[in-house]
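Just the one chain here, the form predicted alone, laid out as structure tokens.
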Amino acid sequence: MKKYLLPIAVLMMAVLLLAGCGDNNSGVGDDVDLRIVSLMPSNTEILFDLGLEEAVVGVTDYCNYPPELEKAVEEGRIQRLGDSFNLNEELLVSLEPDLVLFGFGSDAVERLTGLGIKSEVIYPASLEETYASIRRIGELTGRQSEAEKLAADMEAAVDAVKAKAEAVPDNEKPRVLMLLDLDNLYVAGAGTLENELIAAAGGINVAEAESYAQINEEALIAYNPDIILCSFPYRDRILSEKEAWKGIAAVQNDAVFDIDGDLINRPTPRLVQGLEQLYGIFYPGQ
């Protein structure tokens, strides 16, 4: 990696001059030659939403949206670098990025910062933090006005769904279970983004657990949810394999739904689509 120190040092000097002597809260500008690596699918989506697709030069193996991303990867314009925990740092450094957006903290953040590459961890865990992350990415890339509009539009759309859901009396709201793993029975409990979306869409999460928790089958049956949401395509298996679940209200009433997990657990503007989908499941025809 030593052969990359000289260009990185030159890049560092340019960044410091543009950023006002290295202010940690500053961005890297909106120069047409801006080069960004995104190591979190949600951050990648936001960069594309802000019109920065030409600036993105590296992403994770798990970044899969928008569709234009895969085309850029196939053409070789964007490189896949692994992920935050299994990162091809040598390839990343060779891309000479101005900015690296991590989704999780790792030792690589400190190493890249030491090379003069501006690196920041952005991983929101709530709707409010998602709005803030959009604005922060806008600050970092010189796209503040675009980010403000994107965040404000998202917030307004979420509030519109919330307003409809709040008009429903609590005793009429469906009792919901969000199933993340059928074989090991992991569910989304209190404090998760999925839990927040269920509530915002007018549902009541029956999972009596914190965060992402594993429960046993007896507890699941006892919850007796009106609706089961599956973040992977488990519906057919539940209906065909789970004899013990036949008495659950959701199974009896054909209210087991497969949903796109990316729309309810990836903190991007597409959460609006997930929220609207949940409201449609909870209150069909409204």
The other form holds:
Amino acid sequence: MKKYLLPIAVLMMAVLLLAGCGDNNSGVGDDVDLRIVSLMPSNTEILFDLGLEEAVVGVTDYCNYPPELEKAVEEGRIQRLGDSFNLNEELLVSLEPDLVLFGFGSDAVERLTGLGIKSEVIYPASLEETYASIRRIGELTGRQSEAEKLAADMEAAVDAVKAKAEAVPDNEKPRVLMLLDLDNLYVAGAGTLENELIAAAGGINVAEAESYAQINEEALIAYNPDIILCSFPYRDRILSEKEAWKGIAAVQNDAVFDIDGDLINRPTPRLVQGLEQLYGIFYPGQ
Amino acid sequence: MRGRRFLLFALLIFIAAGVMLAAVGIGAVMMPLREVAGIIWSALRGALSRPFTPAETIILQVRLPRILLGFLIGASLSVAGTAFQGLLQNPLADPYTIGVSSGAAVGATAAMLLFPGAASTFTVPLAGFCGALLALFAVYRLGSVGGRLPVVTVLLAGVVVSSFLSAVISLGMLVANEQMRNIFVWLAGGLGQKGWPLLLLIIPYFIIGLAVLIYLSRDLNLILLGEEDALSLGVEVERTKRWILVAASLITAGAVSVSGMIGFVGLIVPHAMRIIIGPDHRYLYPAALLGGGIFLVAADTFARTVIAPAEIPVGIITAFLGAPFFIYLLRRHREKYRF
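Show the form predicted together with the partner chain, please, because up to now only the form predicted alone has appeared in this conversation.
The next block holds the full complex; its first chain is the one shown before.
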């Protein structure tokens, strides 16, 4: 037995030394070995837009864009972590991320920072903040130039639509209601992204509430909007079920539209698509 | 004594009419009574042309059904609460103690999960009603001992079924994700967006249940003096208890299936009416009916007006209004209070 002691000791030391190498602890900003977890669909989209598909290792169950994401999940390169409210922190930490992007503040942020994992909350609530968030993500991942281009292109496209909309006098702008939930009458009021997009596209948001609010059916009828936008497919139900809404201008003039909520609610460059859709609805044929 | 009671009922009816009339003019859009009366009068004469103006729509298709529904639900919960407090001989009982409402909640939750965005407005209430009946059946079986319904076992059975079903609902909410908010809002209870069809749906159940309860009101009085004494006075105690259980559960099932679990009404109004009118169920049921209706209509009017265009869930208002009022009543009539 004794004669094997030296070779075994040498072998063990070699194994330990090799394990010590190949340390994946690359700092944030060095994107070659970056491992990023995104806990908000909007941030996931931006990461893919910046060309960081290889760096993303974890996303939520609700991250559904772009299509390449689904492929990566199937191939096991990206792990789904549930939803950001019931976060599986063990699973998250086991992915050994260098950067975790949160969509809202929670104690998890402090916990992860305490573990040495860079965590940041990024959830813009306006177009300006969206441009800033794109630039910030670029900063965090060493992709400043791509981020600058992405943000600048987005801003230019938005400004183009805004210019067209501003040419319309106020009394010719359509009065719009943005409906988020039909059974509980949730609407997008002042201070929301949807509200900003409606205004930018040349519409007037009739909901006088703050943020996302549940309103009274009476108030909705009294508002008498010219156009009703639904972020879920409610159009058929509205036309068939809502007896009391038949007198509303939007229903009378067949101006109830289902639109993809993701395009007007997520702070990503796809807001431009949403904005252009809105302009097309408000001013058809222009 | 009789004269006083007569006056009290007259007063209650007067207040009920007054509150409902006022409620029709109050809301996110305030309307003077003259305009409201004009619209209703024109509607009755058939003189209104479609489509209705916003004001007409609000009065006839949104507010009127909502106020009537509020009165009916408030009356249902109060009457059922009175019956359960008598049946279970427990001042803390309310329509939700017996587990029937949890059954309705499970049925409604299942419907919302299985048919998200259900096209028919009847799906959720009907499923809720079925769930309520199943829960009643379970409680009845669990609570029966040798063909009798001992008060203690019925109460325990109700609590057990209620707890179990609440756990089922929590599990449902965990699985729900997208539907979670809908389920949560439904459970908290509300009178909005129900419309005429649902109101008409539950009226029969209320009338049948109420008729049975009033028919048995004298028997219930005697049972509360002691089951043995009631038996010797010729009351068929077990049969009466069974019928009261079914009738009150039917009323509760109807109410909860349509408007969810609005709290406080079924617990507090019976007590308040007992203090005002006395514990004789022949008068207590009608008083609870009126008192519950008034209370819920007032609370709902407040809930849908005070932060318009937004709404406060009516259950919060019933709790805030109910508790202080009850404290006031209790202090004033402490010595007169008999259960």
